[in-house]
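Shown next as structure tokens: one chain only, the form predicted on its own.
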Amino acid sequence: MKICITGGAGFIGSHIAEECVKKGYEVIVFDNFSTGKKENLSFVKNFPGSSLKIVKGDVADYKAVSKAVKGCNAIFHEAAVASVQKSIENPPATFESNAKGTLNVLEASRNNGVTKVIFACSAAIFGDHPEIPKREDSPVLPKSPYGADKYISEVYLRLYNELYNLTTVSLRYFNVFGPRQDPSSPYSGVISIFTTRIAQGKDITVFGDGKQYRDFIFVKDVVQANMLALEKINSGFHYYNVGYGKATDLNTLIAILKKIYNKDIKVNYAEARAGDIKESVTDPSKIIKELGFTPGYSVEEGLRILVESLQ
């Protein structure tokens, strides 16, 4: 099988192509390397004789991604501005990258007879609706540029379905952490920042009260959920929400970090930023049902894991 993935050298495109390789799939890695890393793609030299290739090229562009999808049975698109601060700071950039990078791959998936799309999609689509447990059929009402884009781009999954026949997937990834997250970055999770600032001995501040929480879920996970995308759904739109289940509120993070580095550290609380949504977590019922997903990483274990990558 021959898959292309989209933003295949960033945070989680990186960890999808490493087991599309160790799985004996021909990869192509298309990325513009604004935010990805070929330092991340440094696993292939574990699999002697494996096929990867890196294009670099950006979803923007319709021709360079219409020439790199050529002869692919399937695409991760992964790629985008995936900062909810930079789409609120400069909506036309991000848009092009977004909402266009995916018209751009379904139209590119259409006109040289790709069959599957699966897209990281967002939790950012659900705001702050005050629903939780966020389920599929929650009402969507995105609080920033970021998260109307990614809905956006779902809608367009569902219409070339319908349209074009083309076999869709929106997967809504909530809050992932995990190896090779760019912590240098000021739009990173708040994990890789937080691990990043204690493993220099820095302070770290907290944007609200810390009661805040989140559905964080390891990036093995996210990868296991887009395989079983990948291997048992070959026909339809299907969207599944992707999160591990439970809560963790800021503060509970920041406990936990200190057990794992036992050592002290210090918080400093400052005003919450516009767009940041307090509360979010999901029901993965449904692709727990459907595909048989099994997260297999607690927060706890995945942040083990994390800080051991980075000493």
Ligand code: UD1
Given for the second form:
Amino acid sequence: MKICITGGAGFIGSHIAEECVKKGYEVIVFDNFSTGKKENLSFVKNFPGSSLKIVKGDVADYKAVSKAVKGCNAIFHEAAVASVQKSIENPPATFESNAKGTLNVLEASRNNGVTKVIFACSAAIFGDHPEIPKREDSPVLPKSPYGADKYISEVYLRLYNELYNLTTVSLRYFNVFGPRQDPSSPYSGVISIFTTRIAQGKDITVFGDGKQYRDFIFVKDVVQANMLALEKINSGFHYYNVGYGKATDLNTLIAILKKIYNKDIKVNYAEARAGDIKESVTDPSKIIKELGFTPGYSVEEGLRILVESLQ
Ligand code: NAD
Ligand code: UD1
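Please give the other form, namely the form predicted together with this ligand, since only the form predicted on its own has been shown so far.
Full assembly next; the chain just shown is listed first.
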């Protein structure tokens, strides 16, 4: 099996790449290295004889995508600007990667005999619509250009199935955390920022009152969801919410981190960010029932593994 992973040098993409290499698949990582890193793919040295090719390119460049995916059976499409805040600062730039990039991946698949595209969608499509927990058919109401781009992408996934018979799967990740998540930008994922700063003995900042909550899911569980989609879905268009199914607010997250690090943490509170979602949690029953998904890591278990990996 030959697999292309766009964004494969990033946090989630590199974990998917690692699992594909473990399974003996031929892997092509397609990435522009805007946030991705070659080091994220260093696991490959543990698998002598494995096949992992790195192609530097941008998903906004149709020709480059088309060339990279030739001969692939399936694509995991992870490439995107992952920051909601960055999308609010520069909607057109984000659109190039996050919406046009998806259309290019679908069109390149259609024109090159790729049969399946599995897409990294997001809980951000739901915005702040009051229905909680989010189920697959909860109303969609994006609050950021990022959420809009992810939703447009999902609409194109449905169309490419209906019009061209491409098998498409949209996995709407909730808040993913784990090793290799880049903490270096103020717009990085909150857990990567908090764990890195705490390990360095620095203070942390909560935007808002800390009562906003998320459904934090460990990266290995997200890899499991992707592998199930690859192995079990062979036709149609499907969409699933991918979360652990438990709400954790930031104040609780900090309390868990205090316990794990066994030290006091200085917490500053600042004004809430524009476009920030307050409540986000899913009921993951659909993917559990239909694909046999078994999320295996609570927030505390995942955090313990992450903290250990940072030491
Ligand atoms: P990440 O920034 O670590 O990974 C994104 C990767 O895509 C990076 O390697 C980056 O270099 C690459 N990339 C960005 N723009 C590109 C472009 N135009 N062309 C080619 N490569 C490009 O972020 P991540 O957290 O691993 O996110 C992976 C995917 O999952 C993204 O699509 C993101 O929107 C989605 N997602 C992430 C989360 C989360 O909590 N981390 C939740 C929901 C959805
Ligand atoms: C995250 C992902 C996004 C994904 C979405 C799905 C990243 C960078 N963003 O967005 O790709 O689609 O989940 O739900 O991975 N916060 C602080 N202090 C900080 C940093 C953040 O208080 O130093 C707060 C934010 O204001 C927010 C919460 O923590 O309320 C979570 O922020 P963040 O980790 O950026 O995630 P989302 O915006 O939910």
